[in-house]
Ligand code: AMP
Amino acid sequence: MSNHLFDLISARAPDPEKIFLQTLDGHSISWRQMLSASARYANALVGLGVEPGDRVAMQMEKSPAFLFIYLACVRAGAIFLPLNTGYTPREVGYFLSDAQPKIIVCDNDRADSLRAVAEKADVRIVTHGQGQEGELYDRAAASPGQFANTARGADDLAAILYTSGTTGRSKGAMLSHDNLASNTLTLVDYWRFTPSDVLIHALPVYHTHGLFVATNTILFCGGSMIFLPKFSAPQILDAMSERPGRLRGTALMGVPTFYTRLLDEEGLTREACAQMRLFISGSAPLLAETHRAFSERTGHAILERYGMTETNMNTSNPYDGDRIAGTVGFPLPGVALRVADPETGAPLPNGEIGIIEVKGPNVFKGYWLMPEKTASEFRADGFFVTGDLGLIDNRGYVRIVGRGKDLIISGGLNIYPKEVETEIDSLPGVVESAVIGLPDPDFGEAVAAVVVREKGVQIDDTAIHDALAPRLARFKLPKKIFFVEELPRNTMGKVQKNVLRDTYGA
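Now the structure: this chain alone, the form being predicted alone.
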């Protein structure tokens, strides 16, 4: 039977004995073993009563089995619902009550803590350990290694990914088979992935970056990956090196923190990166200083791109051509992008800041059980309102200046945090900064900056203010500057400005 997403994967499968995945200790799983394992898990899911269209939730640590279960859901026609391993049982309870999955697969040691919320939502817990234990593992091990794929069309749902929910209810973004397939096909071509590529996979797999961008790209190009349990700069450097009997990486996908921490390693040299083809960064803005320093140390220009849960990837710096720091490149083939007036939706000319809107086969089908919210996020002509503020420069490169909700309106004047952050970050002795708006009785909001200093540097708020005064209009200058050891970030490296607003709002 035709299964839109899995048919594209199987059609591109290489020699069955080629390594699909290799763990840090050298344990290898072939493409044949991966396909067989996904069939076994698909049979196991069906045996548990999972039917086409059912949701299968999963809160499980990163492991090869996580990928097998994802593929099993695709093959069985189920809708995959990965959950951040950092979510508390109470948070998981919300997702279970909202999505109403047939089962939740979790690590053995999570089962007891999730039992109450699962029972309340009438969801069955199915355990799976990190090794060879757990109910789902046992069922899969006893199942045949062949599976008649369930018929699924391009518009059928493949996954629901919940947005991070920094404000209000977390929303379930519904992603179809073709949302995932069309975007992956574009990325494989745009980033020149081939069967000879070996991706160093150090991202979490419950997020669109690690699961759909990284994993699907390798599935669609017929390549291989070195599968790390989590980010470790020494382990990534090891994966770049020649190791007898083990794969050697050619590409890395990461968040900005990957690259700042790699720069702290003495072993990051041109020689260490000689066999690497591509370094990609996303999920959070990459500092221009990081881009420059990495290029000087390695000879590689990091390729920054822009995407989100609801759309997968929208733009990318070019593979061939200038990869400009501070930009996220051009709209990907097949993706229409415009910058619009936030209120009217009228397109703005290049150089003007507005809300980024996108349209294309990558754009999701809407928010789960939220038709009114879905309708409010789309223009009449089908463009999705991303909520990101940005501009298109005179060369056509897209620049992100912040989230719409991060816009500061002080005394009736709009202030874009990124503009102020860029100036602060350029000052000697500053590692990075985050600019937020705080309540002010006179102006409505006042500009505040939270700054991370270089170790041992004594730069103070007066020095920063004096340095900014000639560069920024007075109304953009921070009224208050706070110094911290590090900025709060979520698991994908994004600065949590909502946490900073809560911390300093008083």
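Output the structure of the form predicted together with the named molecule; the preceding block shows the form predicted alone.
Excluded here are partners and other molecules; the one chain stands alone.
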């Protein structure tokens, strides 16, 4: 039966014995093994009662099995719902009650801590180990390596990815088979991915960047990847080097922190990058200084692109032609992009700053169970309001100048201040707080909190940190906490975060 996304992958699959994925120790998985593993897992999901349209949540460390289970969901017509491994059980509880998945697949050693929230949401836990153990692993191992794919059309949902909400509630972005497929076809073409490519994959797989941009590109070009458990600059250098009998990387996709960390390595030289054809950066702004230093050291101009969970990729610097630092390039083929007046929605001429709006087959189907929120983020003519502020320069390059939503991006991960503020404000002795991002040479931005205490109350930064630790993922915890008598406000009563950033940025 026809399955929009998976059919495109199968049609482009290379020689089945070709390596799909290799780990740094040289362990390889062929395309044949990957495709049959996805069939085994699809059979296992069906055996667990997963039906087309059911959500399958997953909180699991990065491993090849993660990718097999993603593909199994696509093949079985289920909706894949990956969760950041940093989320606390309390946070996972919210996603389970909101998305009502049929099952949650989690690491064996995570199961006990998730038991209570899963029971409360009436969601069955299915374990999977990092090696050859766990309920789902056992079920897949005992299942056949063929699967009759479930019929899925272009508009059927393939995944829900939660983005944090400015109002404190996370929103589930619904992504269809064609949202993913159309964008991947464009990227493969635009970035010239071919079967000879070997992508160095060091991104997390629960996020759109590592899951869709990176993995789907390789699945659609019939290439291979070197799969690293997480980012490590020495391991990236190793993956770029000539190693007998092992794959050598040709492309890297990363967040800006990858590139600043690589620049700290003496081994990053032109010779080390001899086999590389492309370095891509996205998810947060790449400093012009990093672009310049990288090009000087390696001879490669990093290609910066811009996208978001809701829209997949929107713009990219060109493959041929100038890759200009501080810009995110041109709208991708098929993507319409305009800069509009944030209040009226009227399109602005080139050079003027406004809110970036996009429309195209890449744009998501709306927020899960939030029709009103969805409606409020689309214009009447179908353009999605990204919330990013930017302009189009006189050469047609898009520049992002700020984030309308005060989003903090630390190490490529998004933190919405409101969510952290709500937790701090709930602590006894706290009047209110403002959470801001401060420049950080390593992470791009670091989370900082400015807190107003009740008179005479002595709650200190350690006490606040300790109280937040069990409630928020580590990457959201403030690295610095400042105390003030009152927060600066404008005449409309809005907290002036720009003033706080200036005061504490130094």
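Nothing here was measured: the structure is a model prediction, and the numbers come from that model. Positions refer to the first chain, counted from 1. Between two forms, the rigid core is the largest collection of C-alphas that superpose within 1.5 Å.
Once the rigid core is overlaid between the two forms, Leu8 does not reach a Cα shift of 2 Å, moving by less than that. After superposing the rigid core, the Cα of Gly321 is displaced by less than 2 Å between the two forms.
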